[in-house]
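Heads up, the chain below is alone and in the form predicted alone; it's given as structure tokens.
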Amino acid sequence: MIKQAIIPLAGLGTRLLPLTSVFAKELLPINGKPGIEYILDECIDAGIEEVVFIISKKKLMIKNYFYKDSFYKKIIKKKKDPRVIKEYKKILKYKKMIKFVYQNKPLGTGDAVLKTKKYIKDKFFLMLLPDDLIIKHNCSKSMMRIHNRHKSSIMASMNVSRKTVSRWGIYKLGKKINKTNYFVNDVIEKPSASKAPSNKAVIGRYILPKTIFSKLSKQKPGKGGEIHITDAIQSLIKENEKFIAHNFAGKYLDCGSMQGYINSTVEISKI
């Protein structure tokens, strides 16, 4: 069973400026609830017991959000507001399962993952990207079921427009397992439309093997001077590590852009 998850949170959120000039994008409210709490709730529902947050010194606001005990205690003592008490108990539940590591230089998602190496105990772990919300169905939970069946790494997959493939990691699919799952032959980071092997994109949910750390520790920077997780995954695939692309059943929301953030609030308010 997979019991640990990691969540990279060190990015500056420039797509959400000016809001993120003073505020961590993961704490921005989506229908009255901080975005990061949707991700944590997905983890809890999937059976995750420990979550490692990768933050930077510029994102200490995220850590502070979970460590406001004295603030809550003073208000509860003074007002005994049931709503505040409920919120405080929820924060305490999250706090007990979270650890923090730091990525102070923006060297890519692969570098962020490598920072968590000392905390990962088991052969596989879950990674969730906070800009990608998947509602109406727990994607992480369904990926774990596939992992338990095939004992392999899993990555969420979604069809995207050919015009936008350069924004994504794109799969070259191999053998079909069933109508929602395929083995992966290649993953290419942000290819041009002419070089993309498909329009199947990697979405921000991964079940990764612990062996990826050895690849990341030796990996040279790729596009943009960053360490890309997709390059490390590609190295493992070449060594016959099994990866499965999972076409998830939920609704995808990109809350990392301004329009996407606005749309996310609207969509979640309908649930």
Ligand code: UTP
The other form holds:
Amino acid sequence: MIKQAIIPLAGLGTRLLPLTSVFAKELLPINGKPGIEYILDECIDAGIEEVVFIISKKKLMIKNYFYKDSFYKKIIKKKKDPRVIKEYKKILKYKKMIKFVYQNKPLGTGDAVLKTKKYIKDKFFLMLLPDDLIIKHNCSKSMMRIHNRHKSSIMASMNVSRKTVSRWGIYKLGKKINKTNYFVNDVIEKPSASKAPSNKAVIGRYILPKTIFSKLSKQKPGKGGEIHITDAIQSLIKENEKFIAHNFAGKYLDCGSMQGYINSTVEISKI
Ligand code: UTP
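Okay, that was the form predicted alone. Show me the form predicted in complex with the named molecule next.
After this comes the whole thing, all chains and molecules, with the earlier chain placed first.
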């Protein structure tokens, strides 16, 4: 059983400027609740017991969000407001399960993952990218079920328009397992439309093997000069590590772009 998750939060969030000039995008409210709480709730519901946040000094606001005990205590003592008491209990529950590590230079998602190396105890762990919200169905939970059956690494997958493949990690699919799961033969970070092996994109949910750390520690920067997690996954696949692409149920919301962020509130308010 997978009990640990990691969440990279040390990116700059330039696509959400000007909001991110002073604010951590993961704390921006989506229908009245910070985006990161949706991600934590998905983890808790999937049975995760410990979450490692990768933040930077510039994003200490995220740690502070979970450490305002004296503020809450003062308000609760003065007002005894049941809503505040409930919110504080929720924050305490999150706080208990979160550890923080730092990536002060945003060198890429792969570099962010490498920072968690000494915290990962088991053979496999879950990674969630907080810009990618998946609503109406717990994607992490479904991926854990597939992992338990096949004992392999899993990545979430979604069909995207051929015109947009250069924005994503794209799979070359291998053998079909069933309607929603395929073995992966290759994965390429942001390919051009002519080089893309399919229109199936990697979405921000991964079950990764601990062996990925040794790949990451040797990895050179790739596209855009960043150390991408996709490139380390590609090296593992080439060495015959089994990876499954899981076409998830539920609705994908991209909260990392301004239009997507605005739309996510509209979509969640309809549920
Ligand atoms: P992205 O590259 O999609 O987002 O990273 P970003 O860098 O935060 O935002 P833009 O592109 O400038 O608008 C995907 C996830 O990986 C984290 C980000 O915080 C985001 O959750 N990340 C990215 C890191 O933790 N470290 C990095 O070096 C890069």
